[in-house]
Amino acid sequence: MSEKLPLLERVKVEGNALRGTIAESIKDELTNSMREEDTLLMKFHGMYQQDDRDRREERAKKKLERLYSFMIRLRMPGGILTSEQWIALNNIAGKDSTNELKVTTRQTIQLHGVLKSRLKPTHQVFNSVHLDTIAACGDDNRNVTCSPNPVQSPLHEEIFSYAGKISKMLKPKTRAYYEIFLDEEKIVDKKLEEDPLYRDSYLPRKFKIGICIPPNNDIDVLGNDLGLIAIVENDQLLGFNFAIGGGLAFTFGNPDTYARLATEIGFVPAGEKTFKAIYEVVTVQRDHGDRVDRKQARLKYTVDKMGIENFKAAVEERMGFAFEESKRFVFTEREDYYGWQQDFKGDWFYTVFAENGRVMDTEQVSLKTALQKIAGTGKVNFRCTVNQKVIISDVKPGDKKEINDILEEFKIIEHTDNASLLRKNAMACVALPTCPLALAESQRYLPSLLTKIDSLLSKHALQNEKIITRMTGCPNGCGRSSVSEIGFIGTGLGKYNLNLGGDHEGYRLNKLYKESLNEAEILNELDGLFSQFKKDRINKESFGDFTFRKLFNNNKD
């Protein structure tokens, strides 16, 4: 059986609790890359080895090694950073990485372009401000997301606290990260890092958990392996509806792979029962997930193969109590709240438009410098949204003018206000030049495409529509294109599948409309669809509902 397992499954078991020979690989000055097996284990410590694909051909002609570097992703439950932590990250971005902080679609920050020789110093800076990258990648529980804006609910602080507690509960027990990157003394008694959850083989694939607070489905909760939907009644957190089996990645040409939204299986009261239920959902996936075919290893496939009721029964048997019937909730929106908002305690929050999560200085706006100056006041925290935006948070009423003056000084308010609704509701994955899976451009291309789509919307007097638009450079799903109203999925350089028909609230996946379109074909299709939408929409029907009704609904008009 072991011979049939993929390399990663063998490496997990044989890799000495995720140590492998990472320490030796880092010391090897003959190459900027890591040994193959170590590149696999590095993911569990929050890092991917990448290279600059823009320069592959040039370097190959010169018979040079690829231009290897590393992407490092932080573990940030709920996406919150203090001013001190923001300053530390800002200083690294430009000194030991590209001059950019990248807010991800899982509410954390990643750095690109970190050279192998700078890995340990970078992690040591993280550690100095109480940050780490443990389990930010790999076959384990990834960064736990949560609706970030306290404006959402008077109970936000209580609900938000679950993200940190879940992250801590599901954090791997190995001390490998601390030994390799922080020079901690090596563990002698291996019993001290025995891990009853992950054991020595971890999970079959990555596992994603998200917590949302209705009526705003701002985190796309049903796209997670496990979605927790907070149920609040009479200003009291009753508990969570559990939804399992979400996941948006698939593989072109493989019909056995597909995007799927999570299925509700019941309600669990707040407190210890919630944590027990979460833990046992993970253990059932650990024990029943496919470890031979990684393309079938996510929880969604385990759920579909076992059947939803069988999976639910297996969890109930392990946790020792039954799920209650799901409580009623409704989603009415799926968005970030831009500009100034005040929470129930009187504190202020400003959501900044950071296109595709790229916090950097450009000719248009010095966003990175502005946020660094704001952090320097020491009077704010920062919250990352799952839609790749930044919230300047926890501003006391007496400090609001000082923060607002900095925003005005660097024209951040003007920059945010001037972004179109289409642009504010769009996002893209990293894709080229660093992602090895990318088939097409994404974050570098979407801004220019949106400018042209905005012109079409203005042409049809639709510029006030909040159309959720997303782009990914491949079908891996990082930009959540499959759960958008307009989804672009890269199939090759300059070519994208056009997906339509997702709803505005995140209850429904979109569907493939046209395959491998170039820019001119995309704009032509959207021009015609916007014209139809303007003429034939019903009441305040969203663009996603309109295209679903017209293009895919068998009972369409």
The other form holds:
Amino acid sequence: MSEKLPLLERVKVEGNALRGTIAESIKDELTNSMREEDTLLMKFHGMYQQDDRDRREERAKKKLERLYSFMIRLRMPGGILTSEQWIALNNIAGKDSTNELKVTTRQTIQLHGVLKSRLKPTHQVFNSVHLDTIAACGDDNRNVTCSPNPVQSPLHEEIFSYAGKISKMLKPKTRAYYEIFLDEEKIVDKKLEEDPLYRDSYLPRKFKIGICIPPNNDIDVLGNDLGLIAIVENDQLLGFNFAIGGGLAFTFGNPDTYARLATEIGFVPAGEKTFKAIYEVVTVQRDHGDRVDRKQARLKYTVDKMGIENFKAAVEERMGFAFEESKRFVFTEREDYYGWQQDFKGDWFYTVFAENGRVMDTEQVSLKTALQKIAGTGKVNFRCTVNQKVIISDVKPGDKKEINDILEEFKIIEHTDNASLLRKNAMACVALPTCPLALAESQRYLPSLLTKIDSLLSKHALQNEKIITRMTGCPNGCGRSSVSEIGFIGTGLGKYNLNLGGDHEGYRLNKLYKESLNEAEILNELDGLFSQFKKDRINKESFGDFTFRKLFNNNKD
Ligand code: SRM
Ligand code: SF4
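Hand over the structure of the form predicted in complex with ligand SRM; the form predicted on its own is what we had up.
What follows is the entire complex, opening with the chain shown before.
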């Protein structure tokens, strides 16, 4: 039986609670890479071995090994960082990585280009500011996302606290990370790291949980394996609607794979019952998920194979109570609120435009230096949004001027205000040069494409439309392009599928409109569609609803 299992399933079971030979691989000075099995286990500790794809050819010609380094992803439930933590990350980025803090589409921060020899010192700095990377990747529960914007609800703090508690409840128990990277003493009594949830084989695949606070679906809640929709009535958090089986990846040429939005299965009251229900959704996936075919292992496939009602019944049996009927809610928007906003307590928040989550200094704007100076005041926190942006948060009214002066000094306000609506509502995944799975450029290319699309929008007097545009370098969906109004999915260098018809609020996936277009073809298609939109749109119909009606709806007019 175990013969049929993929390598990773065996490595998990035989890896001595995720230790493998990572410690030895790190010490091996003959190479900058790790042993293959250790690269798999490293993911559970939040690290991916990568190489600079821009330099592969040149190095191969010189018969040099690939330029290996590591991407490190933090576990940051809800995306919050103190000033002290921001400063620590900023300093590591300057010294040991590419001098860029990359805010991800799951509200955390990645550092790229960290050499093997610098991994331990980097984790030690993280630890000194109470950060870690445990389970940021791997077949476990990933970073728990939550609407980060405190203006969303007077109950924001209470709802937000669930992200941290869920992350803690589902954190693997192994002490491997602490031993390998923080020199904690080796554990003698193995019982101390027994893990009733993950046991020795963890989950069949990654697992993602997100919490949203309607009416804003800023976190794309239905793209998660488990989406929690907060239900608030009369200023009280009643509980959460549970939606299961979201997942956005598919594989070209494999019709058994597909993007899927989560299905609502019912409501659970806040508190202990919510935690129990979450835990048991995870255990049912642990026990029923496909362990042989990783392409069929996500919860969405388990749910579709078992049937939604059977899956729900299995969870209910384990939790010992039934889901209640889902409560009514509505999404009316899916966005970050740029600029200054005040929350219900009177504190201020400034959302900065950081294109594709890249916090760095460029010729145009010194965003990294500006945010470091703001962190230096010690008077703010930072919140990463699920759309790769940064909120300077918890600014007391008396400190607002000081922070605003720094934003002005570095022209951050100008930079944020000048970004077009199209750009503010767009995002792209990392892709080249670090992502080994990228078929096409994404974050390095989308900015210039948007400039051209902006010109088309102006030509048709549509520049005031908030059209959600997303790009990924392959169909894995890291930039969530399948839940956008204009979605680009890379098929090869310079070529993208154009997907249309997703709605503005994130209730509906988009669909393939045209395959493998180059830039000129993309612009030509959009020019025609914008022109029709201008002429034939009904009332305030969004671009996504318009293209859905015109191109994909059988009852189209
Ligand atoms: Fe992702 C794999 C980057 C969010 C679906 N993703 C990868 C890897 C690690 C490539 C790899 O396996 O070696 C990428 C690293 C690139 C790099 O150089 O940094 C990568 N994913 C990212 C990030 C950094 C994109 C970004 O620009 O922000 C996001 C990090 C999130 C985080 O902080 O945890 C990121 N990835 C997502 C999302 C969006 C989301 O969760 O809301 C998805 C689609 C939702 C979903 O999971 O279905 C996503 N990533 C994938 C998949 C496809 C999974 C599947 O079901 O088949 C892979 C490939 C895999 O797992 O085999 C993948
Ligand atoms: Fe890489 Fe594809 Fe994810 Fe983009 S969508 S980061 S190209 S795996």
